[in-house]
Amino acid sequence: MERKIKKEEIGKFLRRLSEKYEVIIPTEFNDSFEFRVINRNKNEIADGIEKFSNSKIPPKKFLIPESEIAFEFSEIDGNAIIKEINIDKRERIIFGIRPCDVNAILLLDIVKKEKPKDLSYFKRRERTLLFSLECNTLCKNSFCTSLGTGPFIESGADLRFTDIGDYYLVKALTDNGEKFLNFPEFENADKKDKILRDKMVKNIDTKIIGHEEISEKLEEIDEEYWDSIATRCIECYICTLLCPTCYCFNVFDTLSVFGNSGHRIIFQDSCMSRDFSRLAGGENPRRERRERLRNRIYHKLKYFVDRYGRLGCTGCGRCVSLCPVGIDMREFIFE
């Protein structure tokens, strides 16, 4: 089913979104674009939508936070008591997320559910709702066309947004999206809107090249340009915690003064730092920066593809805009 609204109406409709939902949208801050749970008394709510391109942050902190606490451990009389904190049970709308990080997510889904599956992060994955929005031009230094994660999507979003002037095109993609296309701010397309869309498509040359290319191409990549690579990093991890596919982690606990109850917490880590791969007895199979950064690369372009079919990235160039020293996951996929 397919509608559009004029863009002068996103604000209204917004607006009726966060009556019964947190209403996530990218907004302005500090020169760039952050995902925020919008204020609806205030005019942030259609501020900036026409401007954004994509945040720099992904919008998967609103599935997997930075830190949060697992559960509450005591003793009482010798016995250990476990007491589980309850997940939050907001329904959430994230609006605007663009289809690279629709993709990320989707590739979130299948690292999630195998055992031991992930309960907290489905528990928010089941009660949000993704309103895509597909990109009329590429981001800078995105590479989504060359992976079939963008710039538009057939699936993975509830609703799909597309920039067509003055209006906004609006597909459903699944039945949890078609019923906000009953909303009043929603008229009937036409064959003209669906027109425009379809050019638009037609002018953004997608060039998907195979899985099986990207994994030949790092088998031929000699150990004196992983060690050229490597030099350069200054391990800031920049690359892991704003990419929107990555979900590495550690866990710890924290103790009462008594020592007799606490918390275990657990936090986003990355594979690029030292520590992540230190065993018990100090060992440490990826002591190297070298190691580390040829596992990251490896598990995005062939390791991710051996267990599961599709490359673990999507293109989005996060890594690539972000790196203060230049290192460019391009570098491993073209040349």
Contents of the next structure:
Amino acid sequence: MERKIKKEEIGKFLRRLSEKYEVIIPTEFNDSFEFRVINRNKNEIADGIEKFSNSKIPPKKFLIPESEIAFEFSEIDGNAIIKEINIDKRERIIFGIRPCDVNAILLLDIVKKEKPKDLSYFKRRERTLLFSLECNTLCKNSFCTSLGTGPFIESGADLRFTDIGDYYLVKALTDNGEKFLNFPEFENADKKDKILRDKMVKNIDTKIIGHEEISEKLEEIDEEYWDSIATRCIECYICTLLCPTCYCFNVFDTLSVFGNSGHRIIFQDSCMSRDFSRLAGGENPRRERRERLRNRIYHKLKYFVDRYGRLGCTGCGRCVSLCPVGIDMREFIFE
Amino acid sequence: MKEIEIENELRRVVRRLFLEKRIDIFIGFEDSLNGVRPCFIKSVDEVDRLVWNKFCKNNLALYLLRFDCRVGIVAKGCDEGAIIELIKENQISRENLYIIGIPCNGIYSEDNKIYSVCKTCTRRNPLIADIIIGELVDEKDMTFDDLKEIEDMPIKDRFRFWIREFENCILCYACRNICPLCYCNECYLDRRDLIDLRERNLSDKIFFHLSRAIHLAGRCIECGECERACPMNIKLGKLFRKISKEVWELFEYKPGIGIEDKNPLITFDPKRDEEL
Ligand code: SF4
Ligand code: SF4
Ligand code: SF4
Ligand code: SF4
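Next up, the form predicted in complex with its partner chain in place of the form predicted alone?
Next comes the full complex, this chain leading.
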């Protein structure tokens, strides 16, 4: 089903949703936008969304938190007691998520489904609806048009919003999305509206590069090139923590002072960290910065393709824009 | 001299350094799809990659620790300040280094705004360079007025202000890793057996920043790299200027100026320190 909604009505629509759901929208913050849970007491909901290109922190943070307690444990009279942590059951809607980030979540779904299945991820994922907003203009440094992950979207989200001037054209891409189109804020869309979107789609130049082609080309890069890039890299965690498809994690336990209770923490880790691949006894298969950087790029552009038949990069451009020393994913793909 | 003239002159000097075999590598800036970035020139054929303009933001002194050969480097005031500190702390030796100093009128972000630390910089001209390209510029008087806004807040608000800043930190460690003076091979912020920040809660974040602030007191040369590198726009520049101000008011000491200057926080002078 495809309908439309006046832009002025969006705030009302979101507020109505927030009666039942936890609604997450891009919110202006520090000269840019971040995804935040709607503050219902505020009047201006989703104002300024016209200026929104994409957030720095990808919306994956609502599925993979920075850190979380997996379970609590204790010992009482010689018995180990494990207490599971309940994850908030409320259903969630992420409104305004960009096509690249929807595609990133689809990738995470594949990875997290592998055995052992990540239960806490799916507890969140299964109660999360994605209302994606297509992009009229491409964000700086993005290359989704070459990877087929944007700026438009045909599946993966529940609702698809397209800015067609005074209105958003809205299409339900799943049955779950369909029911929202009966909300009173929506009107029927006609042929003209659909033509407006078709025109937009035609106007943006997409030229998709084959995924195999990209991973094959990677093999041609010589050692010297890796060296020169790695010399520049400062091995921070920006490009991994802020990548919508990175999912590395680690676990550790903390104990109370008496040592008879504690909790296990899962936290986002980064393969760029020196400690990440260090083994017990101190051996480290990726001791050098060059090896870690190459692993990151290979994981995105080759290992993903080998294993799942698709790239691990959505071309969102975050790592390109935010790397303090100009290390650029596009060079590995296009040059 | 215009920027482009400086750039040409820079290339000419570097070419000569290579031809005369005085350096093995040169650290400078190059253009890329996404603006200017650091680069490492290995031979005379690569010299034309070098650029010079007001967007050359990185503090290149950081990279000196990555080479064990004769290095040439182009340095703005703050890069040179960091070099001086690294020499003082025995991390690099002056002999193996050829410094091309360029007087600086401030550097600009991509959207053409001057970086905030440049507005208060009092160290714009080269002091120890082997050669200077471009005319010297006027130095500004030292001021800490830019801190007033935060200092004047009632303590509660000030506390809240910093909490709000640190709350947004994602502990990506970019500010630490890009800092030319945060060079410790074994940083205790990494030592998971000593201090564990992996839970990434607010107190971890505050701890991280206060540790860095204390460790850089009397050493930070106010280059602002930490603030520029920060993906979350956290006001680290203000934090570190505040530290510099405290050091200045207590000891009238500013790092990054004289190679012989002694850092008051790691030296003891009975006369000076009596009252402390
Ligand atoms: S963001 Fe840039 S500097 Fe930081 S680890 Fe990634 S590539 Fe290296
Ligand atoms: S690797 Fe970079 S461009 Fe690709 S999805 Fe991750 S952050 Fe985006
Ligand atoms: S703390 Fe920041 S301003 Fe100070 S020297 Fe380090 S990077 Fe430069
Ligand atoms: S660069 Fe910014 S986000 Fe990263 S650790 Fe430093 S303050 Fe936190």
